[in-house]
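The chain below stands alone, shown as structure tokens; this is the form predicted alone.
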Amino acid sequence: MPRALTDERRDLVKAIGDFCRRECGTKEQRDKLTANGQEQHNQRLYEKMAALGWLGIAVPEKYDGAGRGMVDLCLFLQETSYGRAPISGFGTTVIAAAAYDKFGTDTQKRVVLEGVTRGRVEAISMSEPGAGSDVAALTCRAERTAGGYLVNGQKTWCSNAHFADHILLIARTGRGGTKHEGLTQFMVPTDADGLRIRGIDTMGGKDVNDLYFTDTFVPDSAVVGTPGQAWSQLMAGLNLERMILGALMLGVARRAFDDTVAYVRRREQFGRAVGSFQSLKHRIADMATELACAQLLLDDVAAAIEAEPDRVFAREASMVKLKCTELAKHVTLEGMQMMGGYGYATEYEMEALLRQTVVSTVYGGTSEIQRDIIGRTYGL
């Protein structure tokens, strides 16, 4: 658990925990909400959270939000992922909403930010078949035409596009001195003419999509921020994206740890609980220590970002993403090993937690990219 919570934040954590136990606390409830694990987002549950004011936790009060900072946002993310709430649309929604809040027009802000508080979902699209870790190598083009732009090209791995209202699209509008120049952000409705969204089957179910643009017209009013300056705008949002992913995965790691401990306490072999054997007891101790360290890192960086919201914490945010995602993968793998065959069975859901964590070290910047970023901050 996060340390030194105020009474208000402690009440928030308790309320989220109570909600998750009531609405999605059993496997039967979660199976019903997720089509037996194939869907990662349940809109009805999501809108219940919106009615409680939670989805607007980081939205400015001007747009009907709570106007809270990074600490409260990380609390919400951790507790909902710990409670296994199927609201996968929230992460991309907050990332996209922050970009609109920083760079969007007042009309864009009202449409998106007020929509967030009502339970609407937003998506963001950067990756392409030939541009993954090297995002700036993207080739999807938006060419000038009367009153706007025509978009042509393919995007891939776009989370939640199949149920989002808009896609925050990063496309190439020109060529500058470097590949980082000439990129522009656009607000594209998911029902725009010439846009085809096709789901990608994955081990995690229905979550990501290919996007195909064929002469898709977007008006000048759809440009988010300054044309040609999307790269610097994206860099301004790195804190948020990495903290979101870190907080989500730390919540999953905590859940996997607690489920593992509960299992090894009650499972008996050779006349005693398997958790009493030193080989398991010491691994539990190591995981508990690592979880505590990760929690301290997340808390400290969240507080630093909240104190200086306009500063880019490249090193620290990358450390959070790296540590929390790698730890979540490790904890779920250990959980599966300690639970033996039951860890592999859908009845106990450790396999679902494992599937949720293994991809976390890939999306949002791979662990290798995070290490490279951290290394560069030391002049290497």
Ligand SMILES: Cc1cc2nc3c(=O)[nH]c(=O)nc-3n(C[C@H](O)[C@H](O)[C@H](O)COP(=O)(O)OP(=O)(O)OC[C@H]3O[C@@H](n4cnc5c(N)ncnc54)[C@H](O)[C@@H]3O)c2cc1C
The other form holds:
Amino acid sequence: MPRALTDERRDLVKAIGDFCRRECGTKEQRDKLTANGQEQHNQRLYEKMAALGWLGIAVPEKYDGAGRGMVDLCLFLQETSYGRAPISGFGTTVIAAAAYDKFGTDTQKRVVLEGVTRGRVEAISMSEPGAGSDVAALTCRAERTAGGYLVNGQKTWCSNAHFADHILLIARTGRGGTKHEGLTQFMVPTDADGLRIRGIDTMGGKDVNDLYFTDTFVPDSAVVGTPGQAWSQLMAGLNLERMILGALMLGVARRAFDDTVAYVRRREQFGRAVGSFQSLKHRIADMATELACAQLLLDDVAAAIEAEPDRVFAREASMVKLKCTELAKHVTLEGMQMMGGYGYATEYEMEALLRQTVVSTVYGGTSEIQRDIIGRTYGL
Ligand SMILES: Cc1cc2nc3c(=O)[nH]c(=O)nc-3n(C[C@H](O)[C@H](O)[C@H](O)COP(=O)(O)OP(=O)(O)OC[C@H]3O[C@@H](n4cnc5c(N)ncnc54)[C@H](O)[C@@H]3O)c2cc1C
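Next up, the form predicted together with the ligand. The previous block was the form predicted alone.
Below: every chain and molecule of the assembly, starting with the one above.
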């Protein structure tokens, strides 16, 4: 679909495309970079991108970044996921970095934001075994002690904690009040005493972890923002989290679509390309139309957020997350069906794209929760 991009943005898209084709354009390259699909992040490739100045795209210039807004960030995320670059650490890094940028001390900003531009990875941990969609029900506690806090409790589903520098931890510091009160954000080094990080086996490989805190000391200087105000601080980051996930998944969806079209044009049965059968051709047309609509939605909301970065676009950001992740799941599933048995074979990677998209409607707030949020904005 033709996109109205400035020359500078067109150059960025081309540069990312060239980089991905060169560095991770073949299955052999991707297998090597990801330990045969088991790891979604390759630090060496990530640092190459840092050296090109790309990872600091949304970091303020004061901290060595490019100081760009939501539009460029979404462009970068979309094109790297389209190019299948194994840099899964970037998503949580950007989410955490934005929180430090908004609420952190100058020291925290220097460490984290300058680290981002050099290719360091950050993680964020809210979810617990008993607090998923109802994340404010979390029970991991940080109790006051001399000079800081002692953290005890379990967290789960923490993406990238096994190679991140710090975890942006949300823990309960207050007693009484509503469940949204008394929550505090902390910057916890991943090598802190009393913190155990244990990988969770998933169909996507190694990317998420359980965290166990046992009397883990965090000093007062590790508090991010205001004690007790973590909930409102989290709400301020919602635009970003949903846009990031939407942009990543739209890139994957476009990739799955292009790979599917290439396959059904080539594959012949009954003496003709299978894509020429109306039952496939019409579904291809429907997917192309849906992708174009999702692209317009993403671009439009990204531009609106860029124009008013401090406004929460609850409805629109949830629409982006819902639409792009559901579409990515649909397109990869359709791709698999249209490739017949070969879609199921690891040789063609449609199955890998499907495994990547199938969980995207769960993390970062499930599709059910996004629909709930959108519904609520209509007073329902
Ligand atoms: C791969 C992966 C990476 C993740 N990364 C992180 C991370 O880095 N940091 C982090 O903190 N968390 C992370 N998460 C956690 C993620 O945000 C949660 O899994 C998600 O919010 C859903 O919580 P849950 O899995 O406990 O499901 P549950 O909340 O138990 O939901 C189960 C089902 O019930 C539905 N449901 C629940 N409540 C409602 C409701 N009110 N109305 C309608 N339906 C409802 C859900 O939509 C879902 O279908 C990650 C999860 C995964 C799988």
